[in-house]
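Just one chain follows, in the form predicted alone, and it is written as structure tokens.
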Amino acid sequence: MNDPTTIRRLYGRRQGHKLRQGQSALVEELLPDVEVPASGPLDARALFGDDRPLELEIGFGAGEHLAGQAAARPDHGFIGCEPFLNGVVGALGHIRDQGLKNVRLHMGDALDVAERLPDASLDRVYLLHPDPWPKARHAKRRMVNDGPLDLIAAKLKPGCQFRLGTDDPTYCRWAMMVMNRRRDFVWTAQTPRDFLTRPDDWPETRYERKARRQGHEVWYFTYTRV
């Protein structure tokens, strides 16, 4: 297994517009309510008292997929990581106004989060609209890279799920490529359809809606564990 530990430049910048006294209220209340413990092991019944399913999202931007995915399933414990402090109180909101009790947040990289989970523990990891890092020499901070898909292979059960999107056509192509090559990884998608619209389970986000109107494509990829 290569080591996701030696790339861990994945994100780019973690703060953009200065906080309004709401959302550091939420920063300062809420989160250190359903923050990630800082360090040791990590499993559903650390994280939420009882052995339910957990899925992980990489990276969940404002957290509407995040929040979506919860309401849908609130016996599944749903784990998000996001660098990005604006993207947490996005979500934060989001736990808040729904009352969500099944998610947990972690600041920073998922790949930290991920390490200490149990092998196939995962019943779900989505990665939607990563960074897609577009110049050649940078291709190795992608999250969709041998070392980090190796840990996310390895955190996740057998016949469950990778989902992936993304509207930029690099990463589309660069994914599709090694995504391909990997033997630990199957592609469901039978028709160009499956991957071309949305799933019904697949909650949409405000960055998708905007690459929409910008006239993207967007890609839905979904893969399983071998």
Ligand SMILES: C[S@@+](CC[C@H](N)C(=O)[O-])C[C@H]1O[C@@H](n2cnc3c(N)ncnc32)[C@H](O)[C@@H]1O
The other form holds:
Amino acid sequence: MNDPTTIRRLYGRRQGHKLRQGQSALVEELLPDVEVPASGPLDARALFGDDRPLELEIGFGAGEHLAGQAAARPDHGFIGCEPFLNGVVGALGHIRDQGLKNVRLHMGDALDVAERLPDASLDRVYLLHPDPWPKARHAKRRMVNDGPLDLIAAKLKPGCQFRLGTDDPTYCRWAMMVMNRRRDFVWTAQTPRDFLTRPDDWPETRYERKARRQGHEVWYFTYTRV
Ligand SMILES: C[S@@+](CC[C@H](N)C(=O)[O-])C[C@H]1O[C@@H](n2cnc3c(N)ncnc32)[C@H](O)[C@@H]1O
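Based on the form predicted alone presented above, generate the structure block for the form predicted in complex with the named molecule.
Now the full complex is given, and it begins with the chain already shown.
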């Protein structure tokens, strides 16, 4: 089990291009309304005022998938985590434009949020195109590792889904190896089509579209928490 007292380091960029005026205004005006509280208990009641099912997206990028899922299931609550400010701005834009009331955002490490959630409280966890950390000496930084997976497993309800997408062949092999040796997740695929074709309820992100344009294969893994 992941030790919550372990000090983690968050790798990767926190900001890209400078925000335009409208984007800065979005961060100042909308983010405080939808931000995951920095401390205190974290559950559906604390976040949404009722006992709705919760879903977590780790590293939502520009937020297309998060917003798509939230729009498809307005009765569920969605927690999106992303340390990259420009990505958070993207998600805020979707929340505003689509009038989404069921999304909360954390600008930072998803694992910090997961640790504060009650065990067996999540109906789904999404991890789409995690940073690949292609060098073997950086493999410990990959989100698909036993530490983060122990935490995800603890927070998912039995029978619920962990969805993982990647277009990186090294990460694909790595993830299959790590996931296949776990006893707490079962891969749902019955045929190659199940992981080679994007499920209808898996909204495409800009990142994924770009990967396909560049000729990359994309793999869609769905695991059930035992
Ligand atoms: C390659 S991008 C993919 C973005 C998005 N999932 C998509 O498919 O478009 C990986 C994202 O994961 C984010 N990330 C990396 N480590 C993270 C962590 N510990 N918690 C939350 N997000 C993280 C990065 O900032 C980056 O935006």
